Structures are given as structure tokens and as C-alpha cells.
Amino acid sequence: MKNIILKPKIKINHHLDLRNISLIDASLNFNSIFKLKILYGNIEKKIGDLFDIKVEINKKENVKVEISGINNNCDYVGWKWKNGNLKINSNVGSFLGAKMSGGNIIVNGSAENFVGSEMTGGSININKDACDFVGSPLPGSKSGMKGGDIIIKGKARDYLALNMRRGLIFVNSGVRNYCCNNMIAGTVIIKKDIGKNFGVGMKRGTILTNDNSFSKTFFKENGFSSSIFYQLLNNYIIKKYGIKMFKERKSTMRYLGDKNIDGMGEIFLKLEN
């Protein structure tokens, strides 16, 4: 298959729509892939206009990109992702991953709003931060993500999981205001601060966190609960992300809630001994 290998060519100054390097697979050659659309500013131009373009052939199975020199200018990287992998060596900007459904992210550095919003499969790992929105619904719609995983080795910001169905979400640090809310389904760990208005709204779904600054008036104890659900989800995030989730423990509480809407969803608190 190929690597392709992106750099611009000149400082992105102004918003840049990146949304088209999804279309880039095995079949493309320098040609295609330099006419490519893409809109900077309010100008549509050519990927080969912005970018300088390296093409390689490897051995393995699906194709890479590598980005290299954008910056949180540039929106839409990954959108509509299917597979192959895709690894950008700095910051970068708002809907990364969006609606993707297969296929692995690597952000070398930080990400803006919408991480991961409505994607149904795949992997996203940033190294350092995102903003807000992470894993929620995009702009007008009410569905979150519905599959996949997310992983953030740094910290998030507000509205973390909203409205999320399916899949997993980790942040190694903590999150602010408002995250977990109308969660219907799957599993967000947080190993710090959880912010305000946490989990409000939730009718099912799994969470993890060290925080125990939720509302009890909103989840109430439910007791102590095995430790073999977070072993295995441990042993998960080990062997694929290479992350330890937290210290086993021989038990952990257990919260549900959100009770003011007779929701099932579960917290698990203390991760740490």
C-alpha cells in the first residue's frame, strides 16, 4: 500500500477545511490526490496548492497519512474516516474524527471541539488535550457517538459523552462542566475532576472516576461491586493503548442514577487505592 505524507507549505493562517483527505486510498496517485478540494478561508483550492505531497509504498495493508505543520486552523481532519491510519504531528482543529466509522487517529499534540462526534467505529488518541464536545452530537443533531474509542492522555473540557450511545471514552487527567449528560449508553473513564452538572440526564451507561464530587441527590449508593469488570476493562486498555486505567482494588462503590429521571446508569467510584 502507500504512505502519504503532508506538509504545508505555508503557515495556516485562516480556517482550512481538510475534510477531502478522507478520500485518499490505494487507488489515488500524486495527481489525484493534488486535486483534491479543500477550503482555506473562503477560497477553494487544491491539497498540492497548500501542501507539499510525498508519496511511499510499504508493505503493509492499509494505507497511512501523515500530517505534519497544520495547527488548530485546520478543521474536519478525519471526518468520515473508514481505515488505514492516520497520524497528525501537532495540534489541530475542531471535528477531528467526526462521524468516522473504522481506521486509527493519532494527534501528536492537542485537539479542539467535537472530537470524535457521532463516530460508530475506529480509534482516536490524542497525546495531549481536546476542548468540548468530545464523543456528543455534531452542531443540530441529538445523537452522540455510537461506537469506537477515544482516548485522551491529557485533559478535556465541557460536554464530555453528551448524549453518547456506544463505546469508550478515557481521559487520563480530568474534565469541567457538564460531561456525562443525557448519556444513554457505554463507558467514560475519568481518573481526575469531573467538573459540575456531572452525569445529569443519564439513563444508562458505565463510568469510572476518582471524583466523588457528583450529586447524590442525583445518583445514589447502590453498594460495592467486583472487581473483575475492571480488570478486564483494564486489561483492554493496556494491550491496545498501552495505558494502566488504575490500581485494581478488591471493591469499588457503586452509584445509579441519574434518579431524577429514573435512570440506570452506573457510576463506580475510587479507582485508586
Second form
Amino acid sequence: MKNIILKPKIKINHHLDLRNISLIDASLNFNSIFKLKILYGNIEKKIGDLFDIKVEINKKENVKVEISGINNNCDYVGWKWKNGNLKINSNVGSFLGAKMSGGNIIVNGSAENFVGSEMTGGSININKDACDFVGSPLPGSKSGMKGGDIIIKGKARDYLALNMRRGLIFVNSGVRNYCCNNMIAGTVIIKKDIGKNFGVGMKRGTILTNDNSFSKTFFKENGFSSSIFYQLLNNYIIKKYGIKMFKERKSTMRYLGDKNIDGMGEIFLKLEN
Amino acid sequence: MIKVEDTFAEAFPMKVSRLIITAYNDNWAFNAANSFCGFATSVIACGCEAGIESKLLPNQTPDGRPGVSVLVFSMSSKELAKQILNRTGQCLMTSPTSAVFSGNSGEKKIPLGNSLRYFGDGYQIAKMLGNRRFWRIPVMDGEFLCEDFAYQMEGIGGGNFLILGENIKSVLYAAELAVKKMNKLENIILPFPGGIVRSGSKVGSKYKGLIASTNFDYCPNLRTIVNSKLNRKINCVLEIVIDGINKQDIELAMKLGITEIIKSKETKGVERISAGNYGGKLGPYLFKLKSIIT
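Structure of the form predicted in complex with its partner chain (previous: the form predicted alone):
And the full complex, kicking off with our chain again.
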């Protein structure tokens, strides 16, 4: 198939809408890619005007797009991404992988807000940090991510997994406030701090964390748990992403909530032995 | 010298599915699988033929626990689905610490957790990991984890060979040797007790409504009153039946089993190796003994 490499010709100082990069597929040749439209500031341009484009043919099945040298002014990268691999070797702006339904996005840097908003499949792997609204609804919508995996090797900020319905979010470090609010289902793993108002309005879904600071007015203790699902999840994450969730020997306490709304969400709290 | 007859085994297409059963330890994985495969020797009256395919190490199972792989064969998609669902519900869900996963992919789905989830009475939890959905059904030792669907594949049932000999001691020993060797293979099962069957059958009966009856050609007690295939020296015949996912695996199993008997110096008393067939009328798969062992 094709390996497409994009590198900006100029320093991107204004907002750049890169959603049309997702239109790149195996059928497009150099000229078609060159003519794809992008919005720079409020001016419509062609990709070829702003980016050096290199097309390589390889033996792999999927299309691979590699972007280097962009910054957090570049939004909508991987918008509605369907298949193939997208690799970004720099920081990236908001709406990364929003509404994506398949394929893989790897960011060797940090991302801004709305990472994986309303995504339904595929995986997003961020090697540094993400900002607010990871896996949450897009502005004006009600339902958050509905499938796929988001792996954040650094930390995230507020409103992670807001209204999340399905899928998996893994944060290797901590998050800030209002995370996992109104969760409908899905799985969230947060290895460190969870901030304030965590899991408020949670109806269903599973959270795994080390941090005991969530409010016990929202969640009631259910006792020690040895869920087989935990082992399945651990195995899945190790095999697919090479990440270990928690130390093996830690025991797990299960909490159920949000009890104020008769929620059946669960928090698995890993306890220090 | 054991003679291999110039004949063939006749096999027929079946529907098959592979399940992976895991548990807290090897013992409980085996207990669950053993229960699941109970009363599943022949489609004649059991509905399906099932057996343990292989033992799985923790790094080979989805949840990182010890497990076993089980193959279930049936004549129709409908019957296969019914048998898998009933056996999972009654034999796996009931077994302490067990979990069950699909062991193959395919287009035709067989409901597993998708139907069993209702046992959770509203407290069941669905979890999606990648493209696979799992159900967590609350039970008294914690939860029963079960994949949403198993998947159907095409398989072959009825590969076989017969061991003919002087007495039960020598023939049973030879059959045990063959089974031990064949059980090491993947993609096949030997569905009968200990992998061996003594009541080989033919299609039909003189009694109305009976679909199978004793294969009197190979019954030593009847050799003087029917058109027997046994001479006076042969007093015992045992059969090994093989169900497999494809023709090559069944051929390999037959080859290993027969060669093991022929090679062994301790199978004195075994006179011939033959195979059960119906003149080529029953199934499209013919396994010629001579060409298999060469």
C-alpha cells in the first residue's frame, strides 16, 4: 500500500483544520493528496501549499500517514479516521481522532482537548499528555466515546470520560477534576491522582484506580474483589499495548455507585499492601 | 506383522466450534471442560460430539489463567448452537471460577454470553475489549465471565480406524497406545470414552425408527451367522473415531495412531488395521489407509 509523509513547509502560527487528511486512502495519488483542501486561519488552502508530501509504496496492507513538525494549532487530525495508521511525531491540537471508527493513531507528543471524542472504534496512543474532555461528547452532543481504546502515557486534565458509553481509556499518570462524570458504561484506568468530583452521576461502567480520594458519599464499599474481568483486562492491555496496569500483589476493593442515583458503576481500588 | 487393509474410512462434514475454558487452576479448568464434554460421544443420540483438544498454559488464554481448549461438533448449525448454549449454562457456568471464551473466529455466530447474560437478572455487566464483548454474570463465587458469541467453523466428523486382534488385552493396549499419541495433536478430538469405541455402528436397523445399529460385520459373536469380516483368530475389534477441523489433521492423526501400533513391539495379538466405511455413500471424505501411512 502507501506510506504518506507530510511535513509543513512553514511554521504553523494560526489555527489549522486538518480533518481532510482522513480522506487519504489507497486510491489517492500524489496529485489528489496535493489538492486536498485544508483551512488555515480562515483561508482555504491545498495541503500541498502548506506541506511537503512524500508518497512511498510499501508492501503492507494498510495506508500509513506520518505527520511531523506540526503543533497544537493543528486541530481535527484523525477526524473520522476509519482504517490505516496515522502517526504524528509532534504535539497536536484539539479533536484528535474525534469520531474515529477504526485504525490506529499514535502521537509522539501531547494532544489538546477532545481527544477521541465520540469515537466508536480503533485506538489512540498518546505518548505524553492530553488536555480536557478525553473520550467525551463533542460540544453540543450528549454521548461520549462509544468504543475503541485511548491510551495516554502521561496525564490528562478535566472531564475525562464524560458521558462515556463504551470503550477503554487508560491514563498512566493522573487526571484533574470532574472525570468519569455521568459515565454510562465503558472502562477507565487511572493509575494515579483522580481529582475532585470523580465519578459523579455514574450509571454503569468500570473504573480502576490507585487513588482512594473519590467521595464515599457517591460510592459504597462492596468488599474485596477478585474479578476475572480484571485479569482479562490486564492481559488485554499487556498484550496489545505492552503496559502493566498495577502491581500484581495489590488487593482490590470494589465500590459501587453513584449511589445517589442508584448507579451500578464500579470502582476497583487497588490497595497498597 | 500387523496388516493394514486396503480400505478407507469414510467421513462427513460437520459444524464445529472451539471454546476456551479457563479457571483458577488446571484442575478446575479440566473439571469444567470434562463436565462440558460429558455425554457427547456421538451425534447419533447426544446431539454433539465434544472433547478436550488441548491443555492451555496461562500465556495462551485470554485471561492469563490455566485453561483447556474444547472442540464441539454437530451435524447442523442449529443443533451446535443449542448444545453449546445448554452445556455452557449447565456445565461451565456452574463450575467454580470458570470463564469461557471463543477459541476461533468466523462469520456464523453462536450465542454464548449473549443468551446466558439473562441469568444475571439485571445485574449482568457487558464489557467490550477491542472488538470482543464479554459478559460478567454475578454468581456465588464472584462472577462468571463469558464471551458474547462463539463462532462456527466447518469441520469433518467420522474419521476412523479399526484395530482387530486376538483378544481384548492386546487390542485395548494397542488402542491406548494410539490414543496417547493422537491426543497430542491439535485440531482434532477423539470423542468416545478414553478415545476408543467398541460399539461401532452401521446406518439403519431392522427396527423402524432406529437410525443406527450394531455393525455386525465386526462382531465376533456373530461371525458364523452373518457375512462377517472376521476370521476365527479375531475375537476383538475396537475403533478409534476422529473428528477434526480439516482433512489434513485427521489424516495426520490416523497416520500417527496406526504407525504407533505397527511400530510397537508390545502389540502382539493385533492382527489387522481396518476402517469403517459405507461404500462411499455416507460422506464425501475418504481416508485411504494405505496412502495415509505411506
